[in-house]
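As structure tokens, one chain now follows by itself in the form predicted on its own.
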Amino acid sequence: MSDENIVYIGNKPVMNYVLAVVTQMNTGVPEVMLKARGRAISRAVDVAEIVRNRFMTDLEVGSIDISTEEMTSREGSNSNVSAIEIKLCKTE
């Protein structure tokens, strides 16, 4: 998958990042990526739902895979953060 179908979920309003699912979906692809971490997790599922429920309901969840990455802070501690992809598919 490019970079350019996958959306990556932050702090900004949750309708920001269901305009730009919409967006890459009305351009013709036919799958987007969902990436968050951490906090942004629970933003990332908001999403996923408000756009199959509420926009384009043709979508469904072709997979969403869970994961633990190790980051590094400043101060040279590492700690674990928790990720999610959430990969959007159109139906036929």
The other form holds:
2 protein chains.
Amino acid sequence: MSDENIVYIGNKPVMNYVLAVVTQMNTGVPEVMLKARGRAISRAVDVAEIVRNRFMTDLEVGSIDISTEEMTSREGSNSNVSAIEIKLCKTE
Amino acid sequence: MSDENIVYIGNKPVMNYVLAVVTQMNTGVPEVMLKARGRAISRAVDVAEIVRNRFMTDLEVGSIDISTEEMTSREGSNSNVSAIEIKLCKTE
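I've shown you the form predicted on its own. Could you give me the structure of the form predicted in complex with another copy of the chain?
Now the full complex is given, and it begins with the chain already shown.
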């Protein structure tokens, strides 16, 4: 999957990301990957559900993966943060 | 899956739920389901990752499902909230 098909979910309003996904899918790509870390994980699930239920009902969740990423703070200490990847695909 | 194998993730500290999952698995059940809604979704992912990486490395994520649930507030209005279900299973 090319980097262009990835939507990184951060702290902006949910609808910003919903629009990003819908715009991306409308370029004709077959799938979009949502990626989020930490507290943005809940928002990523919201984005997937809103896109699927309200805007593009022909999309389905292809796969969901969770993982742990190590982050280094500005002070140099390491901490672990959970991450999620949700793949949305067009149904055949 | 019986109700006893479900751990509902709310707003308590993550370690409370980690302990609940480890305790549940140690009773001999083959799998535990984590369920969370709304902002607790991020915490559910944290719980799954901490249990798997630090306490019970023989566990794997069996399945992850996301959905939308309709909630009725005390005032009677409806709103939608995202939900997640993470199944943790013993590896063979």
